[in-house]
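What follows is a single chain, given as structure tokens, in the form predicted alone.
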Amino acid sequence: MGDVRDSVAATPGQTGILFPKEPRTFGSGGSAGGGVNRVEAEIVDCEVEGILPADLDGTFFRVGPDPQYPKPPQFAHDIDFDGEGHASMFRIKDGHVDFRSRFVRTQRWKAQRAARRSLFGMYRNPMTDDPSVAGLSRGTANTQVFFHHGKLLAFKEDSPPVVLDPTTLETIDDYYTFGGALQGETYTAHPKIDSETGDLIGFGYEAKGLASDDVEVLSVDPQGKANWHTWIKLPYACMLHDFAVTQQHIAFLTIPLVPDLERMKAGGVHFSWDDSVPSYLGVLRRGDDGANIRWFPGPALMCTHTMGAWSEGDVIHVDMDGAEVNQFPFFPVRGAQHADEGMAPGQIRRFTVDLADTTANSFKTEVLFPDVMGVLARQDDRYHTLPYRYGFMLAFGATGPCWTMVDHHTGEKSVYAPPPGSVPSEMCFVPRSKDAPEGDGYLIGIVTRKMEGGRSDLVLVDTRDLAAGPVATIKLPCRIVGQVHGFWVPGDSLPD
């Protein structure tokens, strides 16, 4: 279990620590309010309701932000995305499920643990850090986990990956650069694995420093050795949360969340929304020099997660979820004191450009499934770079959040809607077997039971009949740490 003594006197005469109770503060409500977790746990043989498929063998890894310490008063309104990475895993084999969670021991986490207080100020704003941490990585490794070349990699897009042990979740390398191949300061939380070669393709934006317009592109083979490396320049410095990879191309959509240096100098967060600048879709042939990228302008859009992408000759298609407004209300609108209230749901948008058309001066976009609103688009990960049929989203249905599966060939939709008082997080697709057809398998993810004190369950739903509900529910006795993203690794890929 975690050390409940991790504390520092907040004021003279006060022992321990206390997170603020006010809404929209970092870790608001603390332990009692659910704003933090901070418990490293282990359960051997979780309770299972229903029947786990007899041949289901693998691990569902997940990670999310978990505030380690409250911020000093001047940074109390930092965003929760600045919490330390807290990873968890469910190992499923032979009908048994074991659970484990661990903080990611980043350079930042270790420094704060030693000092027993917060040392890093506002989100992605090094100007607000304690002088004692100068030169340390600010990375929190709190956004996504991938398994590749035998390593479990934890990502946060402002820093290089962190390597975790896939069996214990212990931190092995707190600043991983693929054997020195990664030259820049950042790496995406959303790399892609080539469906044919097994290569891992990723990038880093603001790669040459704060607010730079430099993007580093890196591909490594299944053994982790670099086989393509280049640099590109953006039309303007901005957030690039996700991208698309096909067999022939890579594509980036610029989001008009721009580094706001003036706000950072005043102690604020890194980004501001500025839709006075357009979005651009940049397309580069894989293997080319970055100078050959072509940028196609279009309307300002906030699209943060790629559902799927493929190329047909010189034509590239990219499907992402997104909206026409700022979807992150914790980032301010430039020129305004506060962002819009609420989280704007996205729609599945298809972007298309034809590189053979030398006169093309904009990207084409259309909304697919107009009645499906949601976030966190996913697909069958075996089709990252190929034409695909099925996509998945955390959608917002008539009765609340739900998991939705869309069929791009037939236009059909299917839905798993948890019972009232149950809130699902992002799901991950698990193939029924190694060679199962696309989309044939299970959706797996956490459902929070709001009416049971916020207790967490892991549910497994068959894609052949989502409406039937879980085939198995792994019941946990408590609330576990929240997540941003998760990743399924089949058992035959894991170490013994």
Contents of the next structure:
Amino acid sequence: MGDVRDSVAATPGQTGILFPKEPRTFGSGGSAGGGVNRVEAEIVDCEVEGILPADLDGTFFRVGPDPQYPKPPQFAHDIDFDGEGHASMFRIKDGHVDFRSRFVRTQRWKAQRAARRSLFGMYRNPMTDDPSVAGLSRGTANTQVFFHHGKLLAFKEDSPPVVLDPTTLETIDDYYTFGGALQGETYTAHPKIDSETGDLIGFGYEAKGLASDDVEVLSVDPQGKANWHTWIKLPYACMLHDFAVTQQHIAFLTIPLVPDLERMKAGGVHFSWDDSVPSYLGVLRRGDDGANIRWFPGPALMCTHTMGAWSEGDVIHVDMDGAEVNQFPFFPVRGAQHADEGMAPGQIRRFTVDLADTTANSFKTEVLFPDVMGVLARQDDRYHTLPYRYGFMLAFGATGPCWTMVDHHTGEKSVYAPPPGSVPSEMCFVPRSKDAPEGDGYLIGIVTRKMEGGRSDLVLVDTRDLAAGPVATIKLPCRIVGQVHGFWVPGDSLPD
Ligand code: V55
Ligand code: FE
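Having seen the form predicted alone, could you now give me the structure of the form predicted in complex with 4-hydroxy-3-methoxybenzaldehyde?
Everything in the complex follows now, all chains and molecules, and the chain you saw is the first one.
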């Protein structure tokens, strides 16, 4: 056992638990910094300003990274994406809102809890781990949550899902493989639910080990039973954060962020930006053998999130947010220590391929709504796989960050811009009722009040009039844990 100062302190000379103050460090600023929360909270009957729709019944689940322990000094510059998953939920029913948050009890969280210190080194770099954790899952479950076949699944794209109790957020299974159907080591944070069949279609990349170019595809039915499984080879190993599913096809757009074993051996993060590779759009017919995937090259683009996707016969359309530069500059340029300079927000990009055109040798792409700059594209989740009309984005408007809704039919857009000093997180669409038309309902999400010590509110705005501002504001007495993504589950599919 080494000197305790080597293991807990990111600040030389510090002997206890203390996160470093320096910017761009893991947990920078600690308890005062905003990026560290660590409070597992419960509030029965939150304060509500305004009127919650009386028939609104469901739970808004969300998850994000929350550092459990500071890293030792040599890893103190690790990135935020490596924080332990901390899930939270707002149960809304009969005009009442109950809030709860819990760290996900991942294998990693439990090992660190027992040791009372950080044991996992840099982001997705097992070469930097404490030898005592060899063989444990590195997954943090910090990226997204989905509810399917009665299970609340928490995702991190480097590991299999973790199952949580949808009522209490207690961890039920820290390594869920869909009953053995998932054969590889990873599962995406962005599966899709087919609105027609209820199937959950997902994939894992780097599925056969660190830096592998193998992708596993798995579809399970509404009972969680596998109904399609296949393997795909990528043109090059890379980050595949999201994908697209239509009624006929699945599609992957490669991101030029590549797993970099040299960087990992040197104790760095998992990915480097490689500007020598193009992006490829790979399209595979659903149910087909992965060997039959067709790859179409095109300009290098970094597209992180799918807004919507559909097929018309042999033509597939995929809408994603993305930019022509590295949007994650904390992943440096390959062979260099420095990041790419251009930290540009994304635009909505439509990718189109006609599979009937046997001469097609590249994907077509165009920018939609050129004046909308943003990230974290979403849609009415009931329209995954189908032609769709409305998209949502966390956009950067004239007055700062805002929620923007775009109408692909009319070309119109509408905006909810919170007051100055208020920073919205990603939003989630809530249908007004089970059978409400597409896009008719509410946007729900956290707004952080910077002038009130980072206090958090959950805001509900009506999609019929976003500019009118919140219908209801669920007011919390404190800052709550941050998030990457959130997911709405209607009450009738939740246990009582
Ligand atoms: C993303 C987030 C991640 C990650 C990879 O938003 C990609 C994109 C929170 O962790 O590991
Ligand atoms: Fe994501």
